[in-house]
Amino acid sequence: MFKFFKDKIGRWAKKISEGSEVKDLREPEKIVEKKEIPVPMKFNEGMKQFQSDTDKLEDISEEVEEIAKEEPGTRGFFEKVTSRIQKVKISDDDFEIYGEELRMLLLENNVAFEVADKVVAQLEGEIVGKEFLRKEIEAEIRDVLKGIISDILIEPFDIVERIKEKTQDQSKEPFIFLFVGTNGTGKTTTVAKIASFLTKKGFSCVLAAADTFRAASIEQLKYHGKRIDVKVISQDYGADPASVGFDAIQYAKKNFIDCVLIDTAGRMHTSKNLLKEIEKVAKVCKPDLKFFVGESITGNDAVEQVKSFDWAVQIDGIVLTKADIDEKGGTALSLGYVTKKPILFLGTGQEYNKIEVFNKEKFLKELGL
C-alpha cells in the first residue's frame, strides 16, 4: 500500500546536491539552469579547503577510507575528499520548483489542498537557506517530511483500555459505540469486524440495527451477528433509530454487556435534516466514542463528509475501509489534518479478521518514510 515517497525524495535530493538542470514542471518548456556547485580543482585548492575543514572528517571517516582505496586517477586525493565534505545550500529557486514538484505528488495521491499547502510550507520553512553536506540532504528532507506528516496525524488512543476504564466499575455500565459514514463505505460490515475485534479481546458485545431505513441493513447485520456470534437487537422497518439504539443499551445492562455497537444508516452529508436523525440517535444514546467510517480510496470527498459528521455529532475516531486496495494513502493524511482526530483502524479485506489498528509509524514506511 502507498509508497508515493518512495524513491521520489532521493531523486529531489540528487539534484539538488548536484546542482543539475531542472525542468520546472508549472511551465514544461522552460529550463531553469542551475549553476554547478564550485569544487577545487587544483592540488593547492584541494590542500587548503582540506586543511580547513579537517574538523569535519569525523563525520566523513568511511568515505576517506574508501577513497584511499579507489584506483588511481586523474583526480587528486584531496579533491575527492574537499567534494564529499562540500555543503549545498538549498535556495529560494531550488525549492520553487521541487516544493511544487512535491504539491502536486501529494494531490495526485489523494492529499486534500490545504493539507498539501501546509506540508510544502512547512517543509520549505525546514530546508530552505540551511545548508547540508551533500551525502546528508535525502536524509534530511525525509526526516523533515516524516515530522511534518506524523504531527498531522493523531496518535491513536487505545480503545480496549478505554472499554476496561469503563467497564470494570461495578456499576457495569456497557461502552456505547456509534457508527456514521455515507452510504455505500462498509459501515455494516466494519460494525462487523470491531465486534469480531472487541469479542477476541475478551469483550461480549451486543449490536444495534438502527439502520432501519433500510430492511436490507438490518438482515445484513443479523447476518453478521449469526457468524460472529453476537446478539443483535433490531425493530422493524421504519421504526425510530434512536430507539433501537435504547434498546440495545438496556439489553446490554440487563445482560451484564460488556459492549454496545450501533450501526446507524448512511446519511448524505450535504443533507442537514438526514443529519440530524444522527444527532437525535447520539443524543438518546450518548455514545462513548462515535467513530466515522469512510473509504481510503474516496479522496477530498471523504474530507468533506468527515467535516459534516463531526460538524452533527463530534466524532472521536475514524475507520478507513478498503485500505487494502489503495496504493495513495493520502485520504488518511486529509482526514487526520480536518479534524484533529485520530485514524483508529483500517479495514483492509472482506473477512471479520481484516481489519487492523491503526499503526502511525507503520503507516510513515508505508509512504516511504
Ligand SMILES: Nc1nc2c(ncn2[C@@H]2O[C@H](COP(=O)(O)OP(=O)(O)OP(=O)(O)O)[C@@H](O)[C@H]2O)c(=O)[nH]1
Given for the second form:
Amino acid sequence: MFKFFKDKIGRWAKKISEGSEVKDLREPEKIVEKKEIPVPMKFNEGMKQFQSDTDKLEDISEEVEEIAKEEPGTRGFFEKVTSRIQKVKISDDDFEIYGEELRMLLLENNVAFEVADKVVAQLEGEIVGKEFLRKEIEAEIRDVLKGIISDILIEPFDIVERIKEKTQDQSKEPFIFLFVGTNGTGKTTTVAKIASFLTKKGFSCVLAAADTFRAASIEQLKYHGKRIDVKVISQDYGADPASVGFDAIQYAKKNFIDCVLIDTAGRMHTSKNLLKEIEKVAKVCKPDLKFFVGESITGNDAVEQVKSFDWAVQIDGIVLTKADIDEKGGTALSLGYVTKKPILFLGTGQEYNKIEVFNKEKFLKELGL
Ligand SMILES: Nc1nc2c(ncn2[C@@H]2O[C@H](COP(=O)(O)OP(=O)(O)OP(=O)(O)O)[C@@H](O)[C@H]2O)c(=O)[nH]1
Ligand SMILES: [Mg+2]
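Form predicted alone done, so how does the form predicted together with the named molecule look?
Let's see the whole complex now, leading with the same chain.
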C-alpha cells in the first residue's frame, strides 16, 4: 500500500537537501584549503588536525567515527567530514522549484489541488529561510511534512465506545449505521465486513437491504448475511429504501439487537433526485453514524463525491476501500481535509476480515513519514 508516495517523498527531501544553498559553518580563517590536506592521511592525524581546526564547532565525534569506518577510497578525510557539517538554507528561489515539484508529487499521488496547495504553503512557511545541518535536512523536512499531514487527518473516534454508550443505556435503542456512496465503491462488502467486526466485538447485528434498485443487490447482501451469520431484513425490488431501513430498526428493537447496518444503492453524487432519496433514508432512520464509502484509488473524483454526500446527509466518517490496491495514499488526506471528518476504516481486501480500524500513526508510517 501507498508505496509510490513513500519512495517519492524520500527522494524529494533528499533532492532539496542536495540542491539548496550551501553555507560553510566554519569561520573563514579556519577553513582548511584543499591543497593543504595531506592525501592519503591516516585517520588519527586527520582527526587531530580536524579537531584543532573546528574546536568551536559542536561535537561531531559520532560522525567522525562513522567516517572512519568507511572504506579508504577516493574521498579525502576532510572532504568527508566537512560535507557532513555544512549548513543548508532553503531560499525562496529554491523553494519555488522544489515546492512546485512537491505539489506535482502530491497531485500525482491523488492529493487534491486544495490540499496540495495547503501542504506546500505550510511547508514553505516552516522551512524557507531556516538553516539546517545538511545531514539533518532530509529528516527535518520529513518531520515538518509529517506534522502538516498529521494535522490534516482528523483523529478517528472509537466506534465501539460510541455503540456501548448508546446500547448500554436502558432504553435498548439500537445503534444505527447508514452507508452511502457512489456505485461499486464497496458499500455492501463494507457493511458485511463491519457487521462481522462488530459481531466479534460482542455486538449483535441486523442488516437492512435498502438497495432495492440494483439487480441482485438483495441476494448479494443475503449471501453475505448467511456467511457471517447475521440476519438480513429486505423487501422487494423497487420498495422504498427508507421503509426497509425502518423495518430493520423495528426488528432490532423487538429482538434487542445492538446494531442496524443499512446498505444503500450506489448513486451518482451529481444526481439531485438520488441524493434527495438518501436524505429521506437518513431522515426516517435517524442513523447514529453515516459513513461515506469511497475508493482509495479514486483520487480527485472522490473529493467531489464526498462533498456531495456530506452536503446531502452530513456524514460522520469515511471508510476508504481498496487500500490494498492503492499505491498512492493521497485520497485519505484529501477526503479528511475537505470534510473535516475522520477516516474510520480502511478496506484492505475482499474477505470479511480485510478491514482495518484507521490508525493515523500507522498511515503516516505507510506514507514513509
Ligand atoms: N480489493 C478490494 N476489493 C474490494 C474491497 N471492498 C470491496 N471490494 C470489491 O469491490 C467490488 C464492489 O463491491 P460492492 O460491495 O458490491 O460495492 P457497492 O458499493 O455495494 O456496489 P453498488 O451496490 O453496485 O453500488 C466487489 O468486487 C468487492 O469484492 C477492498 O477493500 N479491497
Ligand atoms: Mg451494493
